[in-house]
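Okay, so here's just one chain, in structure tokens, the form predicted on its own.
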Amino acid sequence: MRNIRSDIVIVGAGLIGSALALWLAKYTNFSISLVERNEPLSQPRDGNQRVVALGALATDFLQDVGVFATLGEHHCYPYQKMFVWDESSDGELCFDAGNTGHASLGHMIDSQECTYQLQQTVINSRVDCHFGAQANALDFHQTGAKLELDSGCFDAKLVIAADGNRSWVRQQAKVFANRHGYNQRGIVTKIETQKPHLECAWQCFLSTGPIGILPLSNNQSSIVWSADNVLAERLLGLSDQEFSLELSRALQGRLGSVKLLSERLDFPLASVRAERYYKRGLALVGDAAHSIHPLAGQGANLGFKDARVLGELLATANQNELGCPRLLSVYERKRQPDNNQTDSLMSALHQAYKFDLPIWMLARGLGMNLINTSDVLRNALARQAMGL
């Protein structure tokens, strides 16, 4: 088994891991390795259901590493407005990019296409890439970490876990993560609506979970329907036509009739919080450190914030400081409170719309309408939605 020396080894070549590898390769002189258990993505098909809503900070990061410009309108669609309402009251909220000083509220980005472009870019960079590489063991020592693969063994100053909310690296490092399930599933699919989406992201809060309509080009949209498990099971068992009718009714006909353009996929919804974001020789980023409810679409934005903060800290370090707890503790102090606060807010909103007491529904509607009449409050929430 060959030994490979690398200053920084990133495990996980998804959006955050690949983007961070490219950023570090561009702005530091450290040797960077990227390890991914799967083979690189093939050119995605147009039917991908999953998109991420990215704000300015995240898209600036993608621009910085040379990938944002590779995404055409079909895979990267700017949206100008966001309309939110409560099915059980008259509460409504509307955010408009024109009131924020930005050209758009953000971009709806095809997650598979973006990951594909990131992986292709990183493969052709100076980053030492290992795709289809199975990790077998991870040990930490005073000067860094040793990561054992089928193909060799890495000696690294720092291992960065970017391998998702069930992170193998986090488990091997014995970093505890609290996991709270919402007893919901997220149903995703691509649709076309009878009425134009008006470059607007639409969100309806139901007592059984919110529905997000994420606008794409050609009047198409991607949906994320967060539904309680019993309802999700029923929805997944419907025919395409029955599901389309159910979705149109749940949206109260605001977008007219609905036509499905892809199959429905689903995934369990949970909040995951790592107890800590580092130990000697280790840092956690993205979903390996935190995973939140998708109702506001902030998960990827938080991950890119992690990557930016950690990257900038590492760029100030010398080689011997890379895995130093003193340096990595600064990263945790800068990112953990923001991530936990956002997670708590998402959980609170999730609970708030599950109660169906008349007095509570009335108060909920009054609260939404009050915010909608206040430029200060509305713009503050808009900035939160934009990932700023």
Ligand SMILES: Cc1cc2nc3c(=O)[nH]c(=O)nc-3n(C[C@H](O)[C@H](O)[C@H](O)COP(=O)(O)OP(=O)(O)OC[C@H]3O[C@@H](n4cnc5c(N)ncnc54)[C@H](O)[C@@H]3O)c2cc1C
Second form
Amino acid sequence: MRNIRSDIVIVGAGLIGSALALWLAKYTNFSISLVERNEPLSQPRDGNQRVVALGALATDFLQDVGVFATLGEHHCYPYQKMFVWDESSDGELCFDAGNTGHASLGHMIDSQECTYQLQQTVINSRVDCHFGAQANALDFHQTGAKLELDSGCFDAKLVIAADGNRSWVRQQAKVFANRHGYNQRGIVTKIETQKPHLECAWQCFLSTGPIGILPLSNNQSSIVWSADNVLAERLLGLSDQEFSLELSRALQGRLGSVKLLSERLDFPLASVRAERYYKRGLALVGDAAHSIHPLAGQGANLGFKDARVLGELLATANQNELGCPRLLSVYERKRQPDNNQTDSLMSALHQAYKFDLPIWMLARGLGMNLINTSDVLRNALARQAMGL
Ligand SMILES: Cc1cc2nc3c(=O)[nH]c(=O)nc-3n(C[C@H](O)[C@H](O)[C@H](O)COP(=O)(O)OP(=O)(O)OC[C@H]3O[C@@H](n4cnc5c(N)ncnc54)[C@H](O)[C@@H]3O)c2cc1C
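If the one shown is the form predicted on its own, what is the structure of the form predicted together with the named molecule?
Everything in the complex follows now, all chains and molecules, and the chain you saw is the first one.
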């Protein structure tokens, strides 16, 4: 079997793994390898429905690695406002980029196009890429780790797990992760609305889960309808026309009638928290370290923050320090509290909108309206939503 020496091996070429590989290749002299079980994505079709709302820190990272500029208007759309309301009370919240000192609250980015561009850029960089590679075994030792693929065996100082919320690397390393299912599915599709979206992200909280409307070019939007399993099952079984009607009704007609532009995809929703973000020779980033409810669109934003912090720490290290617990513990201290707090906040919000006691609904509405009248509170929340 071929023996390959590499200082850093990243497993998983999703948004976070590919971006981190590019960043490390640009800012360090270490040898970097990237291992992905699937073949590289082919250029996505136009009707792609999955979008991630990314704040300034994440888009700065994409800019830094040379990918942001490759995303055309059709795949990267700035939004200026966010309007949030509660179906069961008169509670409303409105965030406006104009009050935050930023040109926009963030960008709606086509997740497949962005991953495609990241993968193409990394394939053409100095990173040693292994797509369609099956990892069979991973062992850690005093000076790093051995990762065995079908095609060869890596001898690395550091393995970075960027292989998603069911991380194989995390399991091989015996790092425990706490998983809590929400009994909900996120239904994702693309729509066109009768009324203009006004470059505004719309978020409606129903007792069965929130609906997010993420604005795109040409008055199209991507939606994430997080629905309890029973409702999700029913929604997925409806015809396109019935689903459009149901969606328009759930949005209380605020965007008028709705036309479906793509098929519906659905994702099970869970909170996953790795107990540790490192051990000797290993670091976890992105969904491999944490996965959260998508109701505020924060998952990938947190992953890009992980990539920035870990990348900057590794850039200060010498080759022998790469897998050192002393160095990697700094990464964990810097990132785990922020990720856990955001996860707790998402779980609390998810719960808060499920209670339908009249007194609670009244308090919820009053609370939202109170925040809406306070510039300080509203801007603090806007900064959180912007991933700052
Ligand atoms: C419905 C929904 C809406 C969302 N909306 C937003 C949003 O608006 N904003 C936001 O910031 N976040 C959002 N998120 C979260 C965001 O999608 C994730 O946080 C992000 O995609 C995680 O990226 P990742 O690279 O860490 O993991 P992944 O995207 O899961 O990538 C993991 C990669 O590892 C590969 N892999 C897996 N196992 C192996 C293995 N054994 N060997 C080699 N490769 C392997 C996979 O093939 C994949 O390419 C949303 C999530 C959902 C479900």
